[in-house]
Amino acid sequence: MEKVLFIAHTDADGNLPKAALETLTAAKATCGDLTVGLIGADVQAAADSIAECGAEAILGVSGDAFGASRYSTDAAAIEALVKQAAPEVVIAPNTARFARSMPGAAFRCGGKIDTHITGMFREGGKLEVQRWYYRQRMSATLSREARPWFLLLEGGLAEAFSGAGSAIVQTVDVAVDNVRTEVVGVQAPDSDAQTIRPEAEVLFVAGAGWMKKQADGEVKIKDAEEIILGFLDKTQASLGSTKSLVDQEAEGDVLNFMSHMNQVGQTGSTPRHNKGLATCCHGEEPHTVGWRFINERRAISLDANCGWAQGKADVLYIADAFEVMKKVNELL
């Protein structure tokens, strides 16, 4: 089997993100001789956390210049690791940081790259991968003869690797003299204002029904906001939305914490959470296509004939979402 280089970057605390640990498990299960390459301000703690992964060597590019996400330094670090390890296949998590820098590094190394990989296996000894096309409607299985072959794997493909110990890191030097971009800080919303949480156990999706007239003939936007935010605050769930709901901003009526960034579906995101709860959604194909990687799907709808009832939900509650979620919040 091919010689494989697994590359990961550390987070702000110097640890490996969950997506990287999942990618490492997938790489170990599928590939042969494994070398690990780590990038970060200080990679020793990250190396110790995976010391028992069975890698032939753990390479590290470290220093203050590599602590933050920046194309110039990340691409240079990846290129240096690849030249040091001389792999046939390079595997890394499909994080935002690597999605920006890995394609350029692959070009510098004379390789080919495939991103958003959702499956990896061997057929007759040949490495093959899977990914989705046409807005997540078609799955393709592909392989390449070109080497080095760079692969960016989506999260959720395998269990996160666990095997800490004491690791020896071989330092790989990278010159950063000509860097013209300076990282001055990070701007992020307050934690209580953040509604998109990729690591959350539960995905809560709101549909346009929250903005429509209720049983008493009134539109209850304030009540909807209190119920939804109350659930998110108590569970730390991630918030999703249908396209029909976020598009209502053009009509003037919209939940003040909702944006197109929350959109799930054919023209939105395809999140990966263990459980999903859809409320006031019809469960039509353009929306449910975004639930392809949710393990357990539940929905609340007043319509027993909606799309969720046609085999798209594991459990469908025929009830008023306002009343159900109020009771759920009380129980929480």
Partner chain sequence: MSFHIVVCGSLVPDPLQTLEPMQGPTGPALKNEMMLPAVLDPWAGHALFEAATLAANVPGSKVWLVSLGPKAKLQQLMMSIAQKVAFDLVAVDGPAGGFLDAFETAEALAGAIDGIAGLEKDKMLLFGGCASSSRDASVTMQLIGERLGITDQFLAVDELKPEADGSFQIMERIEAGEYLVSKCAGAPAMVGWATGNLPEPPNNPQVGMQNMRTVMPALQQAKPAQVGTGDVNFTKVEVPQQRRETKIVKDTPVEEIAADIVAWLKG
Contents of the next structure:
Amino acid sequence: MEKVLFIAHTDADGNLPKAALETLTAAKATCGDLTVGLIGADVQAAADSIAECGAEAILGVSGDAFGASRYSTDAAAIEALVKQAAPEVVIAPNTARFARSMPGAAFRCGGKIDTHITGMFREGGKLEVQRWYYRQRMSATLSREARPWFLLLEGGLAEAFSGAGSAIVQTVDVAVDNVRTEVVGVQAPDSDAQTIRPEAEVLFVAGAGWMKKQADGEVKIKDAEEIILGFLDKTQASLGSTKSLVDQEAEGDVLNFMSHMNQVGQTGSTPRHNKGLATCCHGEEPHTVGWRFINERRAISLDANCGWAQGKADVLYIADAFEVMKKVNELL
Amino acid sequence: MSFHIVVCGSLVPDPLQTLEPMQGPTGPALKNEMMLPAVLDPWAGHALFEAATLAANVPGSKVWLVSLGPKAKLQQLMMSIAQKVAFDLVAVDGPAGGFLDAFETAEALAGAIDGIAGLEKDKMLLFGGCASSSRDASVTMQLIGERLGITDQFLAVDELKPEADGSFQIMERIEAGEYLVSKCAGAPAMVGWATGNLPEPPNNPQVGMQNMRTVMPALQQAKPAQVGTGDVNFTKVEVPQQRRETKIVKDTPVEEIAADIVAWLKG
Amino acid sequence: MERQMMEVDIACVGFGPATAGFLHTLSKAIMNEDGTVALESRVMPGAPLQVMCYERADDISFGVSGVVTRGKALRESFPELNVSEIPTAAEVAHEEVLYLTDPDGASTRSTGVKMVDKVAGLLAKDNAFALPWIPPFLRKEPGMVFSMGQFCQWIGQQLMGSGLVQIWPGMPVDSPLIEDDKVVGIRLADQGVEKDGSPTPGYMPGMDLKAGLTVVGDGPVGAVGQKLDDHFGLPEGNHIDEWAAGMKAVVQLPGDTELKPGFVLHTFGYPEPEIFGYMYVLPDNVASLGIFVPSWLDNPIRSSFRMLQHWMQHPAVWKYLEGSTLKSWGAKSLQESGMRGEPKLVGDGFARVGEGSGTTNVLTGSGFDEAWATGVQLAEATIELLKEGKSFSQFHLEETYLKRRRSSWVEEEAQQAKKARDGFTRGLIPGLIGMGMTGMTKGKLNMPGTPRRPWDRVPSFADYFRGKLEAGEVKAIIDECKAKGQSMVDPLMDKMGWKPIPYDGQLLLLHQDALLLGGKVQAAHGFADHVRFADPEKCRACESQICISMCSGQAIAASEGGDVPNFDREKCVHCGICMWNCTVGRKGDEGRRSNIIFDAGSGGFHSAEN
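Moving on from the form predicted on its own, please list the structure of the form predicted in complex with its partner chain.
So here's everything in the complex, that chain up top.
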């Protein structure tokens, strides 16, 4: 089998992100001789955390310049690691940092790259990967002739690797010159902003029904806000919305914590969560394509004929989401 | 200090269309691809609007839009975007599907950018979307940047704040809804935009008239580009059909439903 | 912000077959073969003629209709035309006309229709009787079928590729600019406004385009056409009282379909006797189909969408459609008054072409070719006037365009057809007999009848349901629907005996899914609502609120307590059917316009297959 270089960068604490550990498991399962390449301010702790991974060698590019996410230094570090290890396949997690720097590094190494890999397997001894096109609307299985072949893997493909010990890191020197970008730091989102939280177990989707007139003829934005925020607070769920809801936002009636960033579906995002609960939403196809990676799906709707009933949800509750969610919050 | 902003952006199927893959003569393609209505790739659109605003705020700046796509479709696309903001079009006549190899696309685009008369590379900001919504790879812009020797690159950018000395501050989207803030000494740089912060500009007929004077000649002069699927072998391309057995719970008291949901959430 | 102004030579409103015919013919004459200017601009001396066309839809390919046409005028414009050059087009190969009987017994059938049913029933197969002979006036052979959207894309690309005319989609035209009864150009719709039209911080007033000639081809419900009619009035004796809602779909037929491209099916008799249906088979196992729900269907809960689903399930149609998938869906208004609905065709500075100018032939059911022909006629007139250095005055346009139109086959056939539909004002049977008489005698003999305004025809619930349902039952349903703010269509139709639709998620879709999967409807932000209710009190007092039942896109929805209906621009397909279905005349304008204002607006379908 082909020689593989697994590359990871450390997080701010010097550890390996979960996505990196998952990618390592996937790499070990599919590929041959493994070399590890690590990038960070100090990579020893990270190397120790995966010391038992069975790598032939653990290479490291370290120093202050490599502690931060920056294209020029990252691309140079990856290039140096690849040139040192001379692999046929390079596997790395699809983090924001590598999404930015890996393609250019692949070019410098004369290789090709595929990103957002959601499956990796061998077919007749040949390495094949699965990735999605047209915003998760169709999947393709493909292979490449070119080597080195760089692959950025999505999280969640395998269990996170565990096997700590004491590792020997071979330092790979990379010259740092002409750095024109200074990393200022990380800015956390506003504390009251509700976003898609990739790590959350549950996706909660709010549809336009939350803004509709209720049985007494009133629009109850305040109630809706209270119920939704209450639920998010109790469950730490990721907040998604339908297009029609965020479009209403643009038209003026507002749920303050909601924006187009929350939109799930054909023209929005396709988040990954184990569970999804849709409320006040019609379950139309363009929205539900965004549910591609939601394993268990339930919906609350007043309409027994809504799209969720057409084989899109596991369970559809025909009920008033205001009442049900109020009760759910109480029970939680 | 002014900027020469080169925006790479092309057409993608209008997001409302139903897409179906098929095997074309040179690899996978979309059924009725030439018939499908197209729009400017949304992220590239944000890049274009940001470029126009930046150019308007930094005197002496200029915007080019470099587009690779079938000439007839590009022409149709221009009618819907040329009214939005002013730009000089550089058209490259070739395919624009998602299954094409990003390396070949980048080569064609970098070649077209190299050929732009009057473009000063030391003033160049290479703009594009953080990904194309057809290929979904987030790769092409970096490859173009590398080919043009640009080693300061940013991806999933929502804000670029220029300073008087030509430097600028950048905010990139990273994991968990956070932003990475960086300062770049100045052009040349590659900026792959996420949504940015600007609303879509209204259709302005005067901008349209002005653009059309350069758009039509650019389309007529569009050079053909050989872009294909490269060394990729597609084993399978499919639209997954997932139909679930839906259990419908109705005429059930709210309390029971809520309890069931809570049990499921905790399970 | 100041309103911008731009001067052009010719401003066109709407891009459909008529404007396409105009631009095609005109663009060929702008330059000489040696590259010098043949038609010089009057606003930019030395430059070629400056011609702009503005279209409301977001793309030039978003037209709605399956077309069957003899293509006479089109072939004159393209003498070398090979039909297969037009995407989705096929030559007409086989025609059938079916009379459909009612397999469910839910439709409203007069005694006469019941007798026809009985006779037809003896020879019927699949509850349908195939006419053994198709009268020549209805025949489309030799002719062609295609998708309007694809045709517009095909011709539009050629036009824009010429670089000689500009067609701008996504830009609604608000109104004509009228100065002293002279049209001096057009005003585009304001952008950056709230739903009610009030400015937001991004306000951009619609630009004024001053033009020597304004070409109005914005269809039967276009804002500019309406405003010209309001200003100038219709010529004495003319009226636009007859309409039809065309609800259409494009489907992928099953892989083993026996239907061949060029198959043309027309039906009548079901789901209501007055409703006509069609199916045209295009290449690649695609069919364009739909129904026409006319304004003389006297039913206060008419829903074209539900009717279409019943029509598709009729055994004689379902045998072809079973296993099909909906690809696209749409709706439009058809101006069915034909020549009777002809507005003032020319005036100082403007001329009207296409369906909005009354070109539809109500006998042959043909509109595309006539629309194209009038566009060509206007272009020829324009070229003549420009070459002779003459102005676009009413006199000159009468001498050139009107003269051509009046002496053409379009006029000759329209004159014959003028009274063809009058019989329908008295019922289906007199209507059919009348059409036959008109058709066979080329208009010499006609069935008399007096057209009535749509809102004068729609019966009250009490009248409509008398003898069908108990008055108390009907009232209970209506009261409940109004209280809950729900549409009455399904409860009342179910009660009438119409079978519930067995939604399959493929072809028989929920209305909402049809909008999203088929119509792919979208509206740009920053434009005002284009559907408004002139006098809200009249809406509150309105019993049927028929605007909700018949809205093609569920954009007009019921309010709780029977209040003024809600309008959602995001769902509007711009069919304009609400405008002529409304059962209430507008205050201070009784008899001319209904209580629903249908104005210039942005958005609509994003489907190129219609």
